[in-house]
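One chain comes next, on its own, written out as structure tokens in the form predicted on its own.
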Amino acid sequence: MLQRGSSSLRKRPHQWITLVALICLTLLATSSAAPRKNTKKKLPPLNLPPLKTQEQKMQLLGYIRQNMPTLRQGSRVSFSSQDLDKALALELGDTASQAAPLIDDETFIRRASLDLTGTLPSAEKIKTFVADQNSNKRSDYIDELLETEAYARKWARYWTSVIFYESEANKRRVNPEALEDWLAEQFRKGAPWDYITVMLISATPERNKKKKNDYGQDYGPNNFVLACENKSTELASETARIFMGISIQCAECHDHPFDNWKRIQFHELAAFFHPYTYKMPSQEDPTVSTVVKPRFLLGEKPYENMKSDARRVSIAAYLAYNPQNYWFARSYVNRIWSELIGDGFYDVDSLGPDGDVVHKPIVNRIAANFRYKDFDPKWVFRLIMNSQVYQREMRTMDSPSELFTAIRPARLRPDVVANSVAHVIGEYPQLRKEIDTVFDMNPSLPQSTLEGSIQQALLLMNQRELQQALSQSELKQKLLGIRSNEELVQSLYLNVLARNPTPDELQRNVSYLQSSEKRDEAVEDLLWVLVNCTEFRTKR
């Protein structure tokens, strides 16, 4: 964690205070209309303590996030979920009447369950929560499931695929494992976001010659810059995106075509991640390069005599702890609501100009207070889950103005889907690792422009070992040992679907198994039917 104080912290203090004062200053001083000096004056060395390792960056970065000024206004700002809804009212304006109305209970608790621990709740559970009296039951609910080791888990692998997903790297010198298990460590912990972030930024892998194919990979921080092969460009592009949702990677190659990034704002984030001197290479001639020096998007540039190390730390401090950056806290509020509204403020990673930003001043003032409230993820989670437009019906929207009237129908991510499967059936590794494949996405992309496909379609069809779990489950024995039909369907239903049958659905599931001759296969014929609807592998 970002602390102040230890023991090698207090051996040398009044080094760690000029590094510190000098990113201070330097993050108060410059933005990105700061002129640029051409000065000759050359500066002396920094004479810096060592920034090695992972715990002397983190000691360093808790110093400066000390001082930020935003955390200490944040105890004084509240912003409710009831805030939320009035402010987004105001801004919808008329259309506000048209949202759609408040979901129920069974609807709720198997959308919370899915969107924080990617788990269906059980049958017990739907029961005692739709029973219970509490008005603040909702609530409660959220609170129990953040605390779980399957919240953790969940957006841990959504993070280890956002940041692998495109990764080329060689197969050998990564381990996502590694970083799903460090950051469900951290997610379990409540790390705040900018600590997970700068670890991220920060890490420094090196190559273990003693050993074959050890590139500090089965530490998980250092795997952020392994997906991105340590190379200074994909780290740039890769930063911007996941940590800033701007995407800037064509100005490598030439100026942004629709936003204000040059080419050379691009090369000058790519050298904070270049061991030695970096080099822009020519556009007329690949065989000329200019050397670039290290600054961030918003002008800011480090002392210029940092080593490596140190200049991977000042770009973790740039990126989280300038005030000015707002990218930064916006980009994960936009990741979060996009996955739990089905529509973000704007697509989560590629965001060009500022304008292509919808309802901005919600999502400026969910991200300001945010940043206020340390970066604590859960805090984002609940702020979103406990308003009302989190907890309406869903329905297709044709048109940007009807955006957050509703919830998008969405498609569950791979491992849902497999868990929801495993929910049923029970577990098997091979089915799993199958759907995980069949039902790949893309996490960056948003819910409207995600299809189904046939082989998804097919696999829950008539996937052998699936169809054999299914006849051979513990739900089949237990619904036949039902004798009532109305109570073996109403089982089936909150099992498999998590909710009640309507009376319709009751009255057909019923007739079915009264016309059946053998009411075994009838049984399975009714799991392979409610596994195979569209409801099973959707969110709600």
Given for the second form:
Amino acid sequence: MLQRGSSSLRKRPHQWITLVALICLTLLATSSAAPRKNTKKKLPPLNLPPLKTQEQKMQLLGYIRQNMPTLRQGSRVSFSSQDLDKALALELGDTASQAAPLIDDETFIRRASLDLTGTLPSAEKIKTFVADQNSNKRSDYIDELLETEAYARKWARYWTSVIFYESEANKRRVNPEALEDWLAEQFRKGAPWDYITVMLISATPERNKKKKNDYGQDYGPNNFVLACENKSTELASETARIFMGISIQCAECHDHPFDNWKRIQFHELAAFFHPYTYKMPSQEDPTVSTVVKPRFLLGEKPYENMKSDARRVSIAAYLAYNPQNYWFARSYVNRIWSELIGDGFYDVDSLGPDGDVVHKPIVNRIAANFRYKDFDPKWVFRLIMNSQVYQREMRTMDSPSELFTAIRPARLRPDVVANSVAHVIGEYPQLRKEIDTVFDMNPSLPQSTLEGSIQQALLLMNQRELQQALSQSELKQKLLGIRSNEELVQSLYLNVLARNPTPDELQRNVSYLQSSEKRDEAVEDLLWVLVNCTEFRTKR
Amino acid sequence: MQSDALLHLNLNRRGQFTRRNFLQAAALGVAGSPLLSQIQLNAAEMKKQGRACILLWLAGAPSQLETWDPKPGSPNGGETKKIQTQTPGIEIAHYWPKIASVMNDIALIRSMTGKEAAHERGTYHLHTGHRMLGIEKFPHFGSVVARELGDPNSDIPNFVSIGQTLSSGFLGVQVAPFIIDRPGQLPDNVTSDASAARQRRRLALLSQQERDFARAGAEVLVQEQSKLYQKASMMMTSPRLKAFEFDGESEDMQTAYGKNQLGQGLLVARRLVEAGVPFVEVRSNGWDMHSSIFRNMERRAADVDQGLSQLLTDLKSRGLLEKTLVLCMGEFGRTPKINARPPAPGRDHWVRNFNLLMAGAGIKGGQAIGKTDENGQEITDNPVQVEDLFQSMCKAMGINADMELHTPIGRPVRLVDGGAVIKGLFG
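How about the form predicted together with the partner chain, since we already have the form predicted on its own?
In what comes next, the whole complex appears, and the chain from above leads the way.
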């Protein structure tokens, strides 16, 4: 991980210091266009130590990171969930008075568990949580969930899906599972987001000629680059999309229609990822192309004559450590916020002009503090989930002015739906696979534009394995063993929807049981209804 | 006052009736008013025309030189020979003897010219008529057809795709493609072991459960879900479900289409169109022939040749061809110059000129529109843009190509932006 000096660095201090100084200087002097004296003289090639292994790259990046001014300020700055609530109330103005009420413990435990781990809490856990008198129990529960394997796995899946959802790469040349495993390990360890990002961006997969079609896919971090087919243009647009939340893809062919990005900027970024001389094709005549020099989006230029390995390291540095690149921290914050609240400050990967960001001061403040907190992913979850914004009841909102006065009822992702089904009937691999396919959704689309399908309805209504499992499940046997109808219904709701039934629901279900001839069939019907209801596949 | 509300609700700025508003009007309880029944009547009238479209999508982009525009003997011709067709004067590549025998029903467009040379972008352009720019998600043409010509209360989907395809974009779930993977079988999970009475009890209980959740703040999701459950339930009991299977179809007929995934898919497409589904896409994979193109073409073309020629013959003999548009195309063309890729040469991506096949729905068969030079490098006559193609598709389907669609944020966009109906296509 990112550490201050190690033995190999100390052996050749001169070279390292030169390089670090060079990169840092370019980083810090980006906007000040100081005239350079030696522009006419050709720069000598940089005699760098090898940057072949990830460790060598990370050591270098670690040095750059230490010199980030914002990190040095970090320890003195605090921004709490209460600060967030206050700041948002100020920002919302009069609308703040329309905010939805805070949720009860039952709703909280389901919501937090689904959000952090993608699984439902057990009936026992719900009971003890509700009974607990400790005033810090919500906050403690968040901490507890953040330490689970399920947390690491859920978010590794999410990011793998973000990277691979629209990838056109040949399936034999990528290994999404390896990426997921690697990410899960990072999230479990609590690795900082900048570290994870620079590992992904600076990877330089090389072909293993002994194995056909192998580019070292088994090595997790290589798979971001492989998902982009190692194409400069793809790497440019995906880096901007995923790690900056900026949509510059259309600038590949023409100046962005409604944003500042110019076609040349897109190709300068692409050139950064190119191992050799990059040429931009002419728009008029595809046979004509012009050489384009690498430049990062904010104008940062790498040292000329840098080898492509070193250049990848410097893109990672410009991306993560240029203090002016506020997009980097903000895009992570915006994604997590969208997942937790149901709406982002802007659509996660298609930010147009910066002016389209709603409540911009809030997201910028969280992003700045994320940086001060060493890009700790768990800090973002704690901040948001301990706030009132997160702990409000759900509501469907239509206008941007209402945003964040409630949370939006959100569709659960395919793996979470599969987990919920498994929670009720146990694990069935074939069924899980089918749910993953039928409930598949683009993780980068806003909740408000996602759609259900007839196939999803048909699956939960009729899928044979599911129906059989419902009728033979342990849960059903357990329910049938309960003599009192009231208790049966209570246990049913607690086990499937992770909450107690309302008086109406209790009465309705009890009378269904009473009026049915076959108790066995009636219990199965009730299970079927709860598995098929919208709430079962929604975060409330 | 009610009629005022109706006018506002049902007619957009250009005086056109929009379906979303119809649903709102229905929800307001004004569905019985005279103006509305008038509109419903017109909609029904339109549907009586029974127009339909079958799109055979050759995914990966087939080579124009190995299909409808061969250039044997030229430096770019390769191993491909040409054969005479039923129509004097039209010659096509030798991989397609059966298509050659039904050429009198086919119009070839040999002078398509596009703008997108990447698969995803080309697929989008040729399915929606729009280039992939900005964030707007344009609907698949099938979703437009489903919306304009489909029955909103249909018990089976108005748009079926055999194989994965694009989405309905901003037109929403109502007209989204219903995707099946294995032709000739019922779609997954449409049968239930529960008796009809028990199913009704469950659904009744479910709808009460849903009402509570809607009240708790999830109205929009519950509304969508209810619509989908209603459609799913209707589908489960639909007598038209058997169109997905080969019930009542002779063994000979199945053989005639070809006993393979593609042939059986085209047979299902015909059965679905016969059952009133206005749009069916059938997907054939494996046309991205960067290497070994001549050998691969030999293998791939056979199934399509047999299935597609049989589809045209079959539609014609049932009197369906005059109302059914049949399209066979891919996302772009392939480089006239043959590459040197091992193990055997192929052709790369090329968008400057490519071709496609159209038939039915009033299109004049037995003609080839547009020409390329002797090397297949340049279009020498009548270039056709993607927009021209979509204008022509709209004309064939009786859909107004100038109509405005509304994106979720209310931005009006034209169904087809520019272009003109291909000259001579409709005789």
